[in-house]
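A single chain, nothing else alongside it, follows as structure tokens in the form predicted alone.
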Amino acid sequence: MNEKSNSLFLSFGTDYYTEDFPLQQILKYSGLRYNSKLSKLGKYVSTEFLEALDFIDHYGKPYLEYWNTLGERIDHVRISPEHRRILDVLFSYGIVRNVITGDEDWLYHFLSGYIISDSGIFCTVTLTMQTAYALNKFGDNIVREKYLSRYLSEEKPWMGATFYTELQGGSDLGSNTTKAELVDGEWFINGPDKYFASNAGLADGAIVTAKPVPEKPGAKGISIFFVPAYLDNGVHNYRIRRLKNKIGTVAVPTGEVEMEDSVGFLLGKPAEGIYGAMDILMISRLDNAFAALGISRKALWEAFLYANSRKSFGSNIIEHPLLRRDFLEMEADLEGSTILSVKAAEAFNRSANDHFPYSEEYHYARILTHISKNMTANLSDRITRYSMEIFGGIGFLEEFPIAKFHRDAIVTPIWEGTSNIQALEMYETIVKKKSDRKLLETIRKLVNGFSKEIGVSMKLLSRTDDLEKRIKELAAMGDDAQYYLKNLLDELGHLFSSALLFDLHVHSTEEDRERTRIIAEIYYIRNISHGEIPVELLNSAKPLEWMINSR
């Protein structure tokens, strides 16, 4: 059969794990071992996966079937056989099962998200991981034996979901109206409007937030429950009102769920439900970060390959100084966000088994998660949009894949809490848990370690001192501090990323030191000193040439 689909993707056939040179540098710096399974996944994603997801996005979106042939209400979301096969392949890599069983650490899961990156299909994986994590961490022995085992099965494992959001509340879980009532030892959930229920219709069960009766006001009244999609007798346990028509993330069905006397199983202590809900949410926020990074990397890679092939005014467009500068700046920002996100994932990996009241390490993971989620989402929006610009007119056409990258990227600043929510929750960890102390201490330790080799070390230390004073000033401002929290969120992220990039440079091999120096200096100038980038840095091809050399 004549097959030309591979010509749509210039990076077709690339190993998105092994051949991603900056990622491998960062993983080596962090002491993470090479994983051959991720290499296999990287090759699969760049071939069968990308082609299939592009087709599903345009022609194979999920749809809701309300009734079966006998006239029975089934609320079944139908997906294409290829869509189902892709999910089977992804789950066969153990990116959920192997982490819960301890055969792999959390970095394996998060790096899988970076490689897969597609916000739609990876959302299904994320929601399944959250469900398995919640059952494993908060479920009693009966619930774990009956339901967790289904999620860890190697043959047709269950899929999951988290039904948190309601129309009237959004991120304000304290305003949820869904209720849970204990009757003769069994919990029944009632709520008409779980409004953004992703994976509804595919999930075999969901983590649901609800307020036990008698209700307690606010977020402290929230508890978490596991609600199976079907009861043991085959009866559907909740209804799907409709699926939403989205501009992106087509591969994951997002619906509206209604619960009427739905049977649920309490997870953890009722009074600690909000802490469990936020604990579970950390996974999706880190997944959001790594997926955003992966989309950014694929879009930038595609755009760079195109810029090296497309001629304008007598030369390849990559040779034009303005374009080269844009690529260098985006590459530096992408590597800075990647190294910070890896550190956030490592912190979560160290604290994933913590329970309320949580440890200092857990709150450190939380502050890094808020920073990482915010930085990577905004960056993904910017890089994918600019990559469309590189492609010119065809970048705006749906028949070519670059537009899909952008449509899938622009949800990442919205999902799992907007930038305002990330800033507010980050500040809550500072005020109540003093999470900034470990972060600032970590930055100082990094900078002091390379202070003799890096000329801007004193400026980085001075900036760290300034932020410490700024945090104290904000604490004295009361509610008015909220006006400035997004700036603080960005500044903490840029400072930590800059320190990490210089430390990566110092610990690089002789062969790589020039490249890592250029990246670190560009990032510092763009995001810390806000000066002009010297021509010497902008003229270098080293930071970008790996994308061509890998082909």
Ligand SMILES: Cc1cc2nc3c(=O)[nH]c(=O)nc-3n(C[C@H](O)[C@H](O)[C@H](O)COP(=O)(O)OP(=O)(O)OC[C@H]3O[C@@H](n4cnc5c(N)ncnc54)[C@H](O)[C@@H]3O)c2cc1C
Contents of the next structure:
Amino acid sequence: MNEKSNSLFLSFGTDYYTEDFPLQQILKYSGLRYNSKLSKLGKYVSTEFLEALDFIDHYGKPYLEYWNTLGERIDHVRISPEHRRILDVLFSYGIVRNVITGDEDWLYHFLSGYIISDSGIFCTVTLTMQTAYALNKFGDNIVREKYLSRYLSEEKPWMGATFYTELQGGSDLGSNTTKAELVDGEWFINGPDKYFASNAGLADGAIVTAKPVPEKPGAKGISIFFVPAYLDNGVHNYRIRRLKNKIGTVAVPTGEVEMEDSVGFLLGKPAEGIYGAMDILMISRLDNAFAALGISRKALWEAFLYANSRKSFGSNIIEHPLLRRDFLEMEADLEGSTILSVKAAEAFNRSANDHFPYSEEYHYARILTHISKNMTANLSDRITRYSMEIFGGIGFLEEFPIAKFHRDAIVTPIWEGTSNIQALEMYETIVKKKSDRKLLETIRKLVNGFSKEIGVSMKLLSRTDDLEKRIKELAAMGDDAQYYLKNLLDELGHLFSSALLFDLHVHSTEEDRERTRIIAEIYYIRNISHGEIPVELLNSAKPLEWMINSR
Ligand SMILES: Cc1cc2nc3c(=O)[nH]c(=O)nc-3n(C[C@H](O)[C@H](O)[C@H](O)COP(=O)(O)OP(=O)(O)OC[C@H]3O[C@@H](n4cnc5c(N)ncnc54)[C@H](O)[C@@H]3O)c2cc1C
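Alright, leaving the form predicted alone aside, put up the form predicted in complex with the named molecule.
To see the whole picture, the full complex is given below, headed by that same chain.
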């Protein structure tokens, strides 16, 4: 072990922002400035934070207290003082507040997700970001003054939540049965089954989907409300029935919430609620993508350090060709997903102030968000699982952190809309908003820009034409098109990632050219041409050596 290691994490003490060489390359390529606050965060999350989170995960679960000493129902979630402190530290970075005030852009928030990555604790941040965004974007002046100000406070900022899912459905939001009634100018929310309510018991208020009466059928009947956890007189505004017993994301409590005459504040126009709800979901989907990437990076980094010290058959296991190839493939896929997700985040950053009926840029951000959410979630499932295998038998033990990465990764394809839902919603933006046009146009522009330098450019252009044709064929198939939508979701993603990786290569410095070429070619062969990767690429140490050199 080297001097930076502790007994649990081989990458202990690493600056997960600055020392992440491929991330820095991608950020530079995207014209994003180096942010020293993220570097400080990068160091924090690889030291004290790592140890504390590992402890919370195993021994410090949040728990629900129902009653106070006076016998009054409080439904308060208790967390350890250490857990509270970590949250205070994370919020002190302004990863919510500064984005709303405009002191930082959205990339600052999303990159913090990559760096923090723990999907439990970052879920608390995500839900708070969504709540602040919704209050800021859809709240009237009174709501903004009374509640948004609490979320922007530097002293004990409020935390948020989003209660969309109900017992009868999470994917099918139109099946929501929670009702909202306007009585003497005040909205009252009633519904017994907000069935997955993360951060409930910690949150000071939540964004809640409900149907104003008289109800309109389906998703168009939904409106969004801000529901504070407590009323001004201190009375609890909703009940928490119980907390779920989860296999991962332990640091965030996930409850079942019952609303009975809970006071709510309407956000935006009632008839545009579903559009607002989807808009708010973009944040958690992109956060999910960045957290999934961050978890994958940490798991891969840990596994690579382990592979450089564990021996079998007389050499470090990293020397074995099979393992070498696995690492190179995972590295290429991870970099491809990262560069695409940065483009999705940039598109969201450009359109975050749009309102209904929304601009072309917003729909471009939507299609990229669906692609990125799906791609990164599936990748993190795969990389974290295989990282466990690289640790051999000890990868399967709860004593070491590698298993936690996987437990935290496997929720990422489920929440914020499963992979099927991402495919369906992506297709909806294509059919209704022609979101594919800008994506295909962007890919063509990139490829045309580097066509003279990259041998496979014509193949990338012809693949773009094929996908355009495929989208037209699907449009003529009616509901049967659904059978093929996950392929389309993957294929559009791989094509864009591949074009971006080649473009990164063309724009990289002389020193980085070899490395970026190898990554782009491996990605292309794996995900576009599906051929065999030549030995020349597999023999190269360049794409991976930074993980050791930065130590
Ligand atoms: C740890 C955790 C925390 C969560 N926190 C929150 C939270 O804070 N707030 C919140 O609102 N929700 C939360 N959720 C809920 C989550 O968003 C939903 O579980 C998810 O969206 C799926 O909904 P569901 O569980 O009702 O599954 P269902 O909607 O019943 O889906 C079941 C299966 O059917 C598939 N399916 C459904 N419809 C279709 C279709 N038309 N075509 C193809 N396949 C389909 C789905 O892909 C899925 O595989 C959380 C979930 C988890 C696991």
